[in-house]
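First, one chain by itself: the form predicted on its own, in structure tokens.
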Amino acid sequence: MSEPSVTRPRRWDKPFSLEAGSENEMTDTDVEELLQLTPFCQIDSSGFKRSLSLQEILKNDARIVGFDDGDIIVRRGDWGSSAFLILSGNVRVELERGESSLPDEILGRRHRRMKTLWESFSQLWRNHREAEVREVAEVSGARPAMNTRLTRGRTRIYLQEVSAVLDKYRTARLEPGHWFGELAALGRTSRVATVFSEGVSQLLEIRWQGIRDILRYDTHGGLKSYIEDAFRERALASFLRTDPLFQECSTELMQRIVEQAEFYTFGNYDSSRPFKELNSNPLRITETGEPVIIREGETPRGIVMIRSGLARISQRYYQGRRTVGYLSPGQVFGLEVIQSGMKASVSQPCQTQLSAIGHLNVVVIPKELVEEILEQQNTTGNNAVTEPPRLSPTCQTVKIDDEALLGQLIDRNYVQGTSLMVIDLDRCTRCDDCVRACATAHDNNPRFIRHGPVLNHFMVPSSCLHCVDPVCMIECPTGAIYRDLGQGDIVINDQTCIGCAQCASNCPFDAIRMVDIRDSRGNLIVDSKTHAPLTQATKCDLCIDQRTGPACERACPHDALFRVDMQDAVQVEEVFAR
């Protein structure tokens, strides 16, 4: 008997303009009209694959998508995958940030409603005797739960009333030529301001498999340099005043670190290292691993600072290398060695290396502008070049004392952790009430697994870490997971959920399950149409609604369960110096 055989699937079996939430499939003319557009007319075409041509790039990683007036084109908060540029009509972005900008109610999130003492406390024999009991109303969508319509083909939320909108919340006009989106799609981060159709508009959607081989086979840089200036003349500035450094900079000298700042891209975007294989090195040789960015001993010629992915710092060690730090987005490499040289009056070697792990994005400031800004602190009384900087927790370089549990903890990528689930095996007795009590607090379905790797006599459970770079969301195709803007956890609204179990499916840590739902007399809610059993995808979500926080945490009776931000290096250091 023969066996079955398929023909192996490809790249653009389907192109982006025949996926959901397209209009019309992508044409040669589409294409054509594109290429006479700038940026498009700027790209040297010349450089790329027969296979992989512009013209095929255009057609299969993009589409075109008309909007409405007042659709939500990008929402603040969300993780984007795609570009947008503007081929006519106008769009508006908000200015504001914080509380003087778009309410969540009206970009269709969730409100953040917290538990009352009463609810917390009758929620220990008011629970549903069956789990994951969901209102039938709000599956089946009867009872919207937020302004959407269904426009082009496709439901999208919108704004009820522009022009109230306009004259209430700071907004800016992008006119047909603007790019947007393009930071978040290539810097894995989450859009930083929501923009909404004025009129009806049409932009080219480009996925970011698209945007990243025409960055990679343009060899006149024309879309990077776009890019890049965009960085710089949008948000350069505001990310650097994250850092205590540059917070006291005068506006004449942070104009000058803006134009000469420096952007270095390492590693795959799409395809980041393997930690399995980085483990395997026994000599952990990063020359031929990871990227260096600085070698120890080198001068450096600025300092680095992270503004997307992790960074490794180590240090010679026999034949090889060991771990002794990582930095992640915000963080700076380089600081202290430009001190000491100042120090000194000569220029002082690194005594580290900085290498990048898996796909990394950094700016360079150039090494005698921040020696300015550290003799213009200096002057003002802040002893900057003699005092090492003062910098909050989130700032400093993550340290163990025990760097083989370093090494551990980022191979295996916990460090990716803003809320890392640890229990301490030396104390725990298995006694369950962190199930007991997760479980109480999710209407009886716990929502973590205590099993997990053990690392030393630490226990690294299955549960969701909020991870800073929270591959999850990515594929999202409702936004239904998404960055709650208050705290900054990766929740899941019930409401827009759809089941897809995309997000099961790109955590690396399998922290998120699917589960059958039922309505509140336990039956299992099914599909009208096919009578399969409907699911929807569920993890911790630090229980949001409690007052006192994580109820796992909270019960455990011997002190042995924690949460770590591994990205606090204080809070670091003291739990896993236990």
The other form holds:
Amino acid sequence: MSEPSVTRPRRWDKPFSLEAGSENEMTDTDVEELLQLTPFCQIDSSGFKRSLSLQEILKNDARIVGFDDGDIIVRRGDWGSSAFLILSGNVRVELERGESSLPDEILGRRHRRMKTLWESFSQLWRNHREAEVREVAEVSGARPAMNTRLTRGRTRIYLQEVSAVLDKYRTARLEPGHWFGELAALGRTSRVATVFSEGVSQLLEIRWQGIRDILRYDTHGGLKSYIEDAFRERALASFLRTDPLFQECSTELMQRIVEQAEFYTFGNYDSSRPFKELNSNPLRITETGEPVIIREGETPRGIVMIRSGLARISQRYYQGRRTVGYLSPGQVFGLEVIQSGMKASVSQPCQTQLSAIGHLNVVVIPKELVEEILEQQNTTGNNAVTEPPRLSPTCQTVKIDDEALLGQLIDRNYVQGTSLMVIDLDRCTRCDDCVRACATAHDNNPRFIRHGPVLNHFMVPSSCLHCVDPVCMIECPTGAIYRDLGQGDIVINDQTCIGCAQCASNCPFDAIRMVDIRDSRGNLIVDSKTHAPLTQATKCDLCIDQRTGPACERACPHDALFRVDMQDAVQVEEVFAR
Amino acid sequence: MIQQLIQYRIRVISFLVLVTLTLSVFWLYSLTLSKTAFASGILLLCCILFLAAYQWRKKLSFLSLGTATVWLQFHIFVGLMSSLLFLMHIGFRVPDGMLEFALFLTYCFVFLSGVLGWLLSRIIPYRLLSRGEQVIYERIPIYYRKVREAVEQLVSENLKTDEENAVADFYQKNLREFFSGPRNQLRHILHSRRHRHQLTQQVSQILPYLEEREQEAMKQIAVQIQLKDDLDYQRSLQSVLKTWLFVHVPLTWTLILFALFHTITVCAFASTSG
Ligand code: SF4
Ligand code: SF4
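Could you please show the structure of the form predicted together with its partner chain, as a counterpart to the form predicted on its own just displayed?
Everything in the complex follows now, all chains and molecules, and the chain you saw is the first one.
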């Protein structure tokens, strides 16, 4: 047999400090210096494998980056896969949320403007005949979309008037030794605040793989407790208050809950691979390899609240298990069991089993504290022990009568969708009015194909689902694909999309298409140096700039096409019961 | 679901109220001894224009004009109401003038094609789901080509140097025609499976006379026959839905032209009072 001509790439073939955006390669001296600093000096390095030592992790998964005054380090809403430790200088973090936070324009985001009535109407004749027409000025950078400058060999977005920003918006100063960004990196959520450099600063950036390994092998658990404490201190109380159970909790009790809550992580964080495997192998028994959180028949130690990811609820069925529901972020498992235990004055076993689908972060609130909340609610006249709690649709377990269909929706990972497109084939007359409406709303380029897997009488066409956990965003180098903060949709900014196709290859549903772009005369736009045609990523944007919302849904005359938020129990049940 | 049902009921009730109101206004008007034909004619013309506007609404999906579902429901309601108005307008008898008779016939065709379309849009989706892969109409020729190539590949793999080319002969005689394009359209529309049964039988009849390798190829060809037939089925039923619109829409425009001409002539030559 001949020798293979290529060698399989390995994790550290290209250290983080040699990737685009880095300044200097990490040296052994840098690593030694880092090891003197907190929290690395508190980490027990004896627990690490020889091939995966703490030194190697820092050398290969971390880099030192410098920032100038006003440089934006992370942007609210972006998907981050790394955390930062401030080594020198100061950074500022914005404190306000919503209306009063830093506006999108100064953060270099495209201002999404709703089309005016006239603009909407004129689409009828102003849409281009050619496919995928773009304004050359926008994609060539002739009209910069944001304040960018070349800092230390890297193009960065920056705030022009730092002092004005400090005067106008509420921010807090973070000093050397402080970590940030670790919750978003490990919890696979978007950055909750914008952080920018105040003066010149130097930061250590660690990618999530490195943090994951340090957490795994550090027997003292220094970093783990640091991250947990940060979550406890900064976000846990407000996260818990999103559930009605905790809304009326007294401050003292909430304080104890925050102190005693436990955090667990299950499953594999690795980008989109698990979903892709599931999708390419629909026959795979989904129970295989799913870590179990609470077994059927076990008495729960407390309630489980999902922080990020999805969890399956299943029940024994003859010799196997069948899926009876699933939970998404913010939803709770085990409350009814504790309630019925209180009613019967003896602990009850769980009738169902909870397991992690892919990567899952949960918070467990000990049973005694839950009982205390229920008793407190009882004394205030809520009868919480005997009555099931009043839950908002987003807090309920998602269930469908047809369990086989539910199983398929989970196995194909459609439960990720916050706006899953579903066509009821019993009603669809294949008229394609939906596709035509989509094309009209997008300069004559339809953003979905009316074709896809058929589950019972429901077709799930090839269209963006607007996932809860959008893996497409993880590796976008320019942040061109982002979650619109107003509506939560995942959209692509044509002005910053460089056509690298990372998002398209990460999307497990093949919902992103790379297209060659053209000028208004129909000529391909080519790179001025290489003369290669320029490509850009395209996908459904839920008609974000149209006055009426998703055109496809409104255009279907037979009420056959609908968008479902798979996290909304009531909507899911209604839609799939038709 | 419940909300949808409630909304639907509200729409039906509002439609019934609308019909009752229209008819009572019409009746009251007739009490004044005015010429009711004029009033019913104007109303009818308005209905027809509203019905035709549905086609325009489809093009304006990005304006806040209500969803296409609601428009379709009102299209059906108003269509039904127009038939009542039409009967009253013609005084429940077939008109005798040339233009009037042409107008009468066109209205009847438009109305009946509308009812037929409504029925088809209810029945065909169920039937489409019952057989074969769900394919996009425009892509069916690509699938046809793939199936034909697969079969021709099987046939060519079984070509022998001597004259006894059983598989190729069978293909030439019984299958070439079948695989060359859409077939048995009417049978599919009528839901008949006779042709499929016949082809399957022909395949099983030849099997005992073939070598083992040829038998295997023939079995695979039989699978492709089913695939092709399912594609024919999808194509036939989908083309019914598409062709229907090509009848209903041009007829509507013809009706509008006739109706406008009729209105102008009537207004020019008749008085509106008793
Ligand atoms: S929501 Fe808009 S962009 Fe998305 S598929 Fe529907 S019409 Fe197309
Ligand atoms: S508009 Fe509705 S009925 Fe027509 S193809 Fe789309 S989903 Fe089917």
